[in-house]
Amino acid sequence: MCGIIAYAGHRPAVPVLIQGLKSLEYRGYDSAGLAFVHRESLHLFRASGKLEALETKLDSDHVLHATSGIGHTRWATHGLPNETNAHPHLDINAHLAIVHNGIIENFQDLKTMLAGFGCSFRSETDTEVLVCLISQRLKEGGSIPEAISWALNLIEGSYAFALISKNHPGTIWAARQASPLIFGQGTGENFVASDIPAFLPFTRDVIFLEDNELVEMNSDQWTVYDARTLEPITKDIQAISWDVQAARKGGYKHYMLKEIFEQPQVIRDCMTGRIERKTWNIQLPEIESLPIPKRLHIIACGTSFHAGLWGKYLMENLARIPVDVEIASEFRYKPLVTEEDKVYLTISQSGETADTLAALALVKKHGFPVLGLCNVVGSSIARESDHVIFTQAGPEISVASTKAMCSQLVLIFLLSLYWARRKKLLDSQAVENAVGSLTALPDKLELELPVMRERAAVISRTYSASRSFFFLGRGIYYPLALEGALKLKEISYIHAEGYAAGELKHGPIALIDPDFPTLAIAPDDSLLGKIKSNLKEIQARKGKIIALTQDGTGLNVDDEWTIPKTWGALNSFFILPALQLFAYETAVYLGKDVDQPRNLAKSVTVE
């Protein structure tokens, strides 16, 4: 996820970029740069950090004159956070500039195909790729338009740009695939953006941008076109009510809402050049010098032990890899037992996390192999795993994590599918039908993320008044019980437990009483009949029981909550929005600060 700002107007261009990446800081936060025309010149800033960084470089002369431009935040996903690999990126003679949101999957084909026809390379980045395939196809004649629907008909995987010439000031092109971009139109100025607050200060009428869909812009006129066919395209502009703060989280009312939400982007952003769309293979090229483990053991904290947990089950039961899983602030004062062939998995949204840092340089120590699961590029554990797979889930804003750990859950399923294939347990159908299942699971979930959110506000003001609460699974749910009750716990300070649904009656039932409520994840499969007999014991106890389910169980509780039914392990891409959300709609109807929940921090730095 990063931010893109595009401006052609009256005004002098710099500030009104400046002023739209602030706004869009959020998206990314490791570089920026912008690139404008000015005196027959293309002139390029870029600096690694925050934006103050940019600001910095400025030529004050530019700034005045110059009055269209693009700029760009950045969240690094190929390439180091660094300014050789910060955006706007130019073609080879200096002629073009562009920004980028995405990631091109087949990105190493065209920069070999590229380099036949002459073509060097500055940065580690896919996005030089298309502006470098552009600028071929510009040298063979031709419109701008034209080389960037030439070059859209050769790239694969998700992209949202915005381009300018040098040899036509005050121009801008833009275009979108599966990444968010959005025109605003103002008077006698045009704006594009990846989010409506980089222009809302100037104007509240908007075009949001579909798939293959190409726009042309200058200060008074502007195009939509059929990327493809390059056909004129008629588009309704529609009038934004939202104040500032409110557009940058998309109209939600909490940034945890919006992540939770974003979940099914997550997960397609996850899949992007991971899985060959043809034969379902998963492509994991990050770790194929690495051994197949014999033993993994997973270190981590918090929600990504949670994720770690419920990947063991995953693991254990598709790779048949024997897996251990430890809290990290645990893990590294203990003495570490030596064992051939293991391989150490290290969680870690922010890739900061001091307990897991301090784990990882243990293992190091001693020799053995660390693979790094995190979601920040140029991160410590980055940077200190000797293998590390992105879990490109864009910055997290919230406190309470929730699409991080999503794309979490989605690496470690793609990571057991592959060692799976890898050891000939799965034939090629069992690999379509959870891959094709995995692909399919975005749509449904988009869908299905608003009835959920009703359902759980109404089940929320019922219990709104608990003082504690039980969450209950079994096997692979069992991790997800325990993410249930820490969210409960972190944004509305209820007092919440997660259990093993067996361990129930070791000692914990004792506490069930008519206001001691029990929220059982209880799908459809073959521990239903384990559950339902667990459910039947707090029920004796006069226990009240919110039973997280799916048609056809036959539960008999006091609120039944329902959701869709998909493939095996992948039901978990339901439960835990529906977890996340109950916590979420709990904390706001009682009146809790939910981004920033008292004594928390989003990244735990210290021990």
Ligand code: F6R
Given for the second form:
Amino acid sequence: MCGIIAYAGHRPAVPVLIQGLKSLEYRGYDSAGLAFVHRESLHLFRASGKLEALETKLDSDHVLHATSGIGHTRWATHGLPNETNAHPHLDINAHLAIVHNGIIENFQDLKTMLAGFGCSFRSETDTEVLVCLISQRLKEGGSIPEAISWALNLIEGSYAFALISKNHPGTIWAARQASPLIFGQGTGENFVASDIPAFLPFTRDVIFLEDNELVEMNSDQWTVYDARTLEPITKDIQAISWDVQAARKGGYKHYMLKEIFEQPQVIRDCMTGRIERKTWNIQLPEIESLPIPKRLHIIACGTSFHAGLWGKYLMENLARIPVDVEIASEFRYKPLVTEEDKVYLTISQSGETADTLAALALVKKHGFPVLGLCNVVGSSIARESDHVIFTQAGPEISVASTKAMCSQLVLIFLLSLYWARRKKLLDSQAVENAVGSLTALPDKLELELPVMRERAAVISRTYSASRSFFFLGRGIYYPLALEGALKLKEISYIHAEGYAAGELKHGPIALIDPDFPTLAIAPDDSLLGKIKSNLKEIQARKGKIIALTQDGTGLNVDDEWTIPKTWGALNSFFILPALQLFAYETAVYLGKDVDQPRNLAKSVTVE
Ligand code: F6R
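Switch over from the form predicted on its own to the form predicted in complex with ligand F6R, please.
And the full complex, kicking off with our chain again.
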């Protein structure tokens, strides 16, 4: 998704903007640009493609003179991903420049209105409409905040933007509505960005701007206003504890690999403060006031949806709470069937996924309690939910989600045990077995990950020429089969489908031939016999099989991949990284852009 960085300070602004944009690359983008004021004129640089293309254009002397400016990475929503549509956009007189994230839904109507005032447009973007509206109002007199406020009243949709003016060098205005924007306060310098890593090398003091807030800043001062009334608002600065290193690759070739290898620590972090060691009681003070739900309704997208589906199996098994799991983009356009004592659980790494956020708003409107399981503190979903449990995975940079899902599974595991215990369905011995195994897991996983990576590298080479894959699982491993297929698709571009193994004979088995391999999740559990039969059916059609399995299962397949054994559902914490590493090694072998796969964005903040 698009990224914004704006800087007003004492340093040369262009290197700060480029550095900020680099740390926003993980959000995905197809073009980039920046603008600043120097010698009373606006300077604009834009390029399609990666940031390197923009940097090659920045060779003139004056780029080092400006000490304020705005920058943007664009992920196309309106108009092709080319230089003309790249941000910043200027008003007709080239007095104002703007960078914008989000979608202005009524931009066609506004364009027609502005054309009536004699405005013409250079690009196909909705953004140009916003800067032209502000400029149009300024012609009629008044200040820039007044013009912004007037324009924002006319706009429908979502936005986060930053604006500079040729007539006010050194001042920046920025505002948000349903799109993330964070202010960073430095010493003699101030920042605005879509995400904290963009300015983390310079400051840790931040304000999470809310909808309808407008910030005006220069190097020494800043004020937040209500964007409608222009009344100043008092805001609290929060100190962020992430270190810069946490947002960098830490010696790994890719963020994705680093994040896969961080999973043991993620499990530890997720457990911190959650387990009372003497009694093995689970502590979730965030939901103490929430009654045990009679029914749970999970809403999420993509990988987070798969985590929710995994949660359904676990929650129904341990806590005997019936669970519905729905994709947010489907849920939000269906009639809401109301039911007493239902709790909604939204799961989201970014906390900014537009469909999940819209589903949350719908549920809240009908008065149901919403519990959010979120990774990003201060994100919209975290702020909108009635109760929030943070997943403690740390910043996830790679577009393909890995450690965030691991953290979601840990918290869902703890949540299931928590409600099971409160319903007196498990005795303390059962909880001790489960939680004790979880506690022992990170050390085991730490030892196992390098072994898994080697195995993944060998197997992925054998199968990297395949054009399609099946991923099969049964029971709680079915959602992991879906996730394994998603990971392979998104980073290696090999077609893959996840199936419940028992479904194969209802149609998909027709596809099996020697060139259509299957990766089967076949741990040593009560469903092993069933999955063995499914695999025999594949072998009868000469299909090749990789089996993620455990010692003593007696499988006879093309490639056996043995993982360690642990307590019940916790085997998922070995299976999940094995699937992630298989996708990772396949993509690396095929030379794909692992951290920024084509056509994908890290946070899907538009529909
Ligand atoms: C896949 C992936 C996406 C996200 C989905 C939801 O690797 O990252 O499928 O899981 O876009 O994102 P969040 O969890 O941020 O709501």
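Predicted model only: the values in this text are computed from it and were never measured. Between two forms, the rigid core is defined as the largest C-alpha subset superposing within 1.5 Å. Positions refer to the first chain, counted from 1.
Enquirer: Would you tell me if Ala35 moves between these two forms by 2 Å or more at its C-alpha, with the rigid core held superposed?
Expert: Shift of 2 Å or more: yes.
Enquirer: Core aligned, does the CA of His387 move at least 2 Å between these two forms?
Expert: After core superposition, the C-alpha of His387 moves less than 2 Å between these two forms.
Enquirer: Quick one: core overlaid, is His87 moving 2 Å or more at the Cα between these two forms?
Expert: Yes; His87 is a residue whose C-alpha shifts (by 2 Å or more) between these two forms when the cores are overlaid.
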